Structure formats: C-alpha cells, structure tokens
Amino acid sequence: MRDHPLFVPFRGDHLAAVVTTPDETARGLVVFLQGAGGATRTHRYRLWTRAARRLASDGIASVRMDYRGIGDSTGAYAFEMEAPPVEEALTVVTLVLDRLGLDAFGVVGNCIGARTAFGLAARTETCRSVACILPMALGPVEDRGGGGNATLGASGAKWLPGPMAHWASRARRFGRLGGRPGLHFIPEVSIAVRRGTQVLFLHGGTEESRQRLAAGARALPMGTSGEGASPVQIWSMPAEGTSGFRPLETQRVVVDSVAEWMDRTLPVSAADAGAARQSAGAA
C-alpha cells in the first residue's frame, strides 16, 4: 500500500488529495467526501485514512480530499447543502481514475458528502456504488421542497408536471407503510438508482427514522440490477444520541461496513467490468 499526495487544479485554486493504492493493480476507486464544518480528508478520528487503508488491503485503491478553503487546499471556505461542491469533487475523481486507468468507482460520503456522493453518482456513467453514511439525521438526502419526482432522460433530471408530479411525490412520501410518512429523497438519488448505481445507507437514527427511509427507499425507481433484486440496502450502525462517530464501535462499524460494502459492489477486476459493460450492451 501507497499514499500518494497530489494537488488539483480547480477554478484557479487547488484541492488537495492524498490517493492510497494497495501493492497489485487496482480493481476499482473509492471516493471519500467528509461533511461540513472544517473537516480535513481524514475526517474526523481519521476515519477515512483508516477505511482507506482497510480497502487497499483489498486490492481498491481511493482519494480523499480536502474541499476549497478546508485543510491544504486553497480558496474561499463556503458550503450550501443545496449547493454541495460535486464540480470539485468530479475533478479529482476524474483526474484519479484517468491516472490509474480505471473506469469505475464508488463514493463514500456523510452530511454534505453524501448529497456531492449522489450529485457524482446522477452525473457520471462511471459510479457503481455509493455508500451514504447517516449516523442519526436524514436531512442530507431529503427533499424537503417536494419539488416533483425525479426522472432520467437523455439530458438527466426531468420533472412530471402538474397532477402528475403530485401524484408521484405523494406515493413517493408514503412508501408502502399504510400511510406512514416516508422519506421524500432529493432527484439525484432517484437518478442514481435509475442508472444502476447501488446504494447503501449506513443509518444510526431512531426508529422512527428507520422506517422513514425504509419507506422511502422502498419507493424509489428500479435500476437496471435486474428483476426483483432492490439496487438499494439499509444497513444499522451503533448511534448514542447525537454522539455521531465518537464511540469507537460507531467507528469500527463504518470502516467495516465500507469496506464490505465496497468489496461486494466494485468490479472483481478491470477485465470483469469489461466483460459485464459487453453484455449489458448485447442485451
């Protein structure tokens, strides 16, 4: 394993990153995007550095990076969770992936990492997997504006109008819990799906929450992992009360779950994902 510190130019500025490769030839990337509030790339108690470390072992490489004005990186601080920086991020990813020679990657991110995670995931062919960490609050993958129901066209998100878009974000909220609300996901998460792109949420809330996003994911559109199998998985870690990744169990449950989750759902090998590009495009 290799760490590999590099700068990006972006705007003018420059992202700072740091790219871990394990030993033999790299089978897919990893993205890691840390929240708001003056996080560096290692996130906090290293988390990153560590599950980093953890998937090089085996045999994915991945960056983390240090958003404008945050760390080593250069510019003005500024973060809007309606305006997350998915432009800096798809920068590094793709100058990463073009230096590695690989052609598909994962995204892992929390707060305001996981909505720049799914913004990669609804704009980029490329995105396999995104793993969205939500140690008690929703709100970062919520929409609460209920702005319509996302679809995927040729020019990415589209909106149904009038009756139609009321309809479908009624259905969308209530899930198939018998008029339980359900969680109404920002469009990029139903773009994402709709891509193919699996999704696990790694969420530590209430019960409450629990069944909320259960609801909700329940709801979304099928992608194209195939008849009858769900694109999308809810997986429990440890939470104590707004305590987010300070317990040490909360942490290990995160490098664990990453790294399970990264495994099963990146390509086995370059020639593998080759190989399933070739058939999906006969089929």
Contents of the next structure:
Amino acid sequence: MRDHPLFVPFRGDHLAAVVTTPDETARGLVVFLQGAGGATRTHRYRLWTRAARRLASDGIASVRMDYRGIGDSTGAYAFEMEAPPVEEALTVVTLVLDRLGLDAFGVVGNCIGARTAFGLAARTETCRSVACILPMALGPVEDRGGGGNATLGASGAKWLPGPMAHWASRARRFGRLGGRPGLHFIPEVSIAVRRGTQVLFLHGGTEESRQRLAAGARALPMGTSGEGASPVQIWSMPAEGTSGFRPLETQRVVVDSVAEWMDRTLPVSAADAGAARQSAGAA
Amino acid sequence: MTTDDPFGPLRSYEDSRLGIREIFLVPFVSGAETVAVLSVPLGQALPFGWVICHSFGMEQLYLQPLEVEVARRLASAGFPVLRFHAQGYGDSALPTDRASFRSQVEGAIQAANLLMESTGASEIGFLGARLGGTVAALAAERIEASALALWEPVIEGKRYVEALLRSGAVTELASRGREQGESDLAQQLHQTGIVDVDGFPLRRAVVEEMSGIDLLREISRFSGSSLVVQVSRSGTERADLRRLIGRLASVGGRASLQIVTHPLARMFGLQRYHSSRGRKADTQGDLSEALIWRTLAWCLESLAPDSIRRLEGA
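Switch over from the form predicted alone to the form predicted in complex with the partner chain, please.
The complete assembly is shown below, putting the previous chain first.
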C-alpha cells in the first residue's frame, strides 16, 4: 500500500488530495467525499484514511480530497447544500482514473459529500457504486424544493410568518392528506440508479426516517443492473448525538460497511476491470 | 520522489500571488510514514525555518485552517515552514490509538531535521496552538531551537486531561442521556485501558503521560526568543501564562506575552464552521487573522533582522 499526496489544479486554485494504491494493480477506484463542516480529506476520526487502507488491502485504490478552501487546498471556503462541489470532485476523479489507467469507480459520501457523490454518479458513465452515509438526517439527499406531494418548497416557506411557515412545512413534508410519504430524492439519485449505479444508504437516523428512506428507495426507477440483489440497499449504523460518528463502534461500522460494499460492487479483479474497459471501448 | 510515481509531477504547486511554493512530502516520522507540507518562498528563503506542531484529539482538526494559513503567510514573508501529521493523525500510517504526546514531540524534532535538510535552514522555530504549543515548547527545549510561538499553550497537562474527560462526560449525557462523571470515565480508563472521549480513543498511557506535563518545570534551558499569545474575551492576563513568560526569561530567553481580545475567544480550538440556512460560514476568520498578524509582526521584528543580516553576510 502506498500514499501519493498531490495538488490537482482547479480553476486557478489547487485541490489537495491523497491517493492510496494497493501493492498490486488496482481493480477500481473509490472516491471519498466528506461534509463541509471543516473536515479535511481524512474526515473526522480519520474515517477516510482508515477506509482507504482497508480498501487497499482488498486491491482497491482510493482518493480522499480537500474541497476548495479546506485543509491543504487553496482558495476561499464557501459551501451551500444546493450547490455541492461536484466539479471539484469530477476534476480529481478524472485525473486519478487517468493516471491509474482505470475506468470503474465508486464514491462514498457523507453530508454535502453525499449530495456531491450522487452529482458525480449522475454525471459519469463509469460510476459503478455509491455508498451514501446518512448518520443523522436525510437532508443531504432530500429534494427540498418540492415535488411529489409538496405544496410549498422550503425556500418559500421560510418567508412566511411563524405559524404559517410551520404548517406549510408540515404540508410539504407530510403531503396534503397528512400521510407520511417516502423520501423525495434529489434528481441525481434517480439518474444514477436508472443508469445502473448500485447504491448503499448507510443509515443511522430514527426508525421513522428509515421508513421514509425505504419508501423513497422503493419508488426509485431501477436500472439495468437490477437482476438478483436490489441495486439499492439500506444498511443500519449506530449513531448518536450531534456528531454522527461517535462512538468508536460507529466508526468501525462505517469503515467495515464501506469496505464490504465496495468489495461487492467494484470489479472483482484488475483483469475484470480491464475486460470491462475493453468491452466498453469496443461498444 | 520515484520515477514510477504517476502523481510525482503533482506533488507541488506555486502561488505567484503569495510568492510561495507548497510541496507534499512523505517523510518517515516517529517510526512510520506520514504526510507533510513544506511551504517555501519563491524567492530566496531566510535561513530560519518554522515547524508547526498540531494539537491533540479533535483540536488537531479544528485548528488546522489556522495552521495552514499561518504557514502560507510565513512562507510569503520569507520563512520556510513545515507542517506534518504526527502518528495517529490525518494521513499518518499508524492508527489513531497510537497517538501520544511524547511521539508528537519526537515527531516535531524529526520534522525540524527534515526542514533543515530540505531547505538549508540553519535556525529553527516551533509554533503551536493549545497542546500543540506544549509540544512546540518541549521540542524547542530538547534541541535548543532559536524561537517559539505559542498560541494559548497548555501549561499543566493534568488540567487539560481533566477538561478532556469532562467534555467526554458531557457528551455522554447529551447524546445518550447517560450521566457519567469524569470519575466514571477515569474508572473505565483504569479498568479497560482506553476510553472513548467524543469519538477519540484515549489510552491510559497517554492520559498518564499528559497528566505529568508541567511546562514550567520542563523548560530549563531554552534560551531563544518566545512569543506567547493569549486569546481572551476580556483582555485579562492569564496568571499561568505570565508565569510561563517569567520561566522562559529566567532560563535565559527573551519572551513576550501578547493578548488578542475577541468576543469568540472561548471558541478557540473548537469547531469554527457553522451552518445557517443551508450555507456554511467560517466564524473565526477575523480571530485567525489577528493571531497571524501578531505572529508575523513579531517574527519580522524579532527574528528576521538577524536572519536577513546573516543572509546578506553570506
């Protein structure tokens, strides 16, 4: 296993990243995308560093990156959930895939990184797999702009007086008849699933939010890889408090789950990855 | 850098606006590989380099933006600067439960040697915040460095450990509704050899070594220049920092205490990015700027004239 730190040029700035490669030829690449609360490329409690080493021992390369304005990257810090840094991630992934001679990749995301992960999966043909870590809330993958039974988007509700905003928000979340609808995903989730990307939701929220997530997942259009096991799976993780990655047991579950999911969903060998690349080229 | 490294050419970048180059290194520190960043001026560097020592536990993450910024600004002013992940942190090879205070001090000394070899710097200063300041002070003491810059350094390890355990107990209560005092955590530490403090594995051996830290006692021969910065809401001088200044002066050094007053002083070393209406904002930008400005001004006044004279003489 070897770490390769690098600076990736991006629109006049430089994105810091570390690529971890296995001793043998890699069979795929995994991209790690954390939230925007100041966590650097290693993530809180070094989750990404730890997962990268596990993946390398399974023959999978990975890249963890600092967003612009964070960690060792240059530039100004600026984040909005509605404008995730997909271009930054795409720039890093494209460069690393090219340098390693790989096509297939998976992406792991948490908080704004989860939204970025689906943005990346929706924008690329070779994203085989997404592991979306939702320790507390569904917000990162929820389409809050309305749709489904929504009567008023969040952005509209916030301008109403207090009580009206409260009921508008309830109407938006529960639907006109007050029933509990499934989660209405951001469009990138449907696009990725339809395209055949396998998706894991590693969920640590309440039972109620798990039911919403499950109902939303059932409503997703299944893609071409839907034979056998469902391409969308929900696994549980223990989480507590205001930071989703306590206690130590939670961290272990995250690392184990990411390693297991990527082992299952990425090419089984470097030869398999090469064959897939050749067949895609021939097509 | 080896020829088979497909990422070799991307190890560094230049920022012409700041007039610096930053280079990723993968040095062997405290028994294993880690990742470091060397920041150097594009023009001729002063023969005076700085090693930045990070703090402990979650403070390492929370203080990193400040450390990155001060490294770039010092490099822009002519000083080569090295920052690195001690073992158990960031991209280092060893696991988190191998992090220890003494290995951080050892790592800082090895980083100083690397900085001198890489840049030709003949004089070294150590800079750190909170427990990173304590690491910096002990590294400077060990190798008789030329300078020290300490931001809110921890003077007594025992009090720092008590605060860590108290924080862990509060988190237990807030997140699991389980009332657990510091003494319960201490008991658990005694029985199992490790406790989970806010998601960070704290080992008994580390608690014992940190509890034994007494900076006033351990500084006995450092004779370089020191800047100690207190971050305060009220501007009232901390007695323990005044004693530290006295100690540094009594062993032959030149030391000054400066106070940066800021309404968010209590947040120093804590989470600095907060969310509002789907947008994240940095709440400590001006506090960081004040600290960096004070430190840079002190460096240029106290250290650079000598360095520049030597550079001209050479």
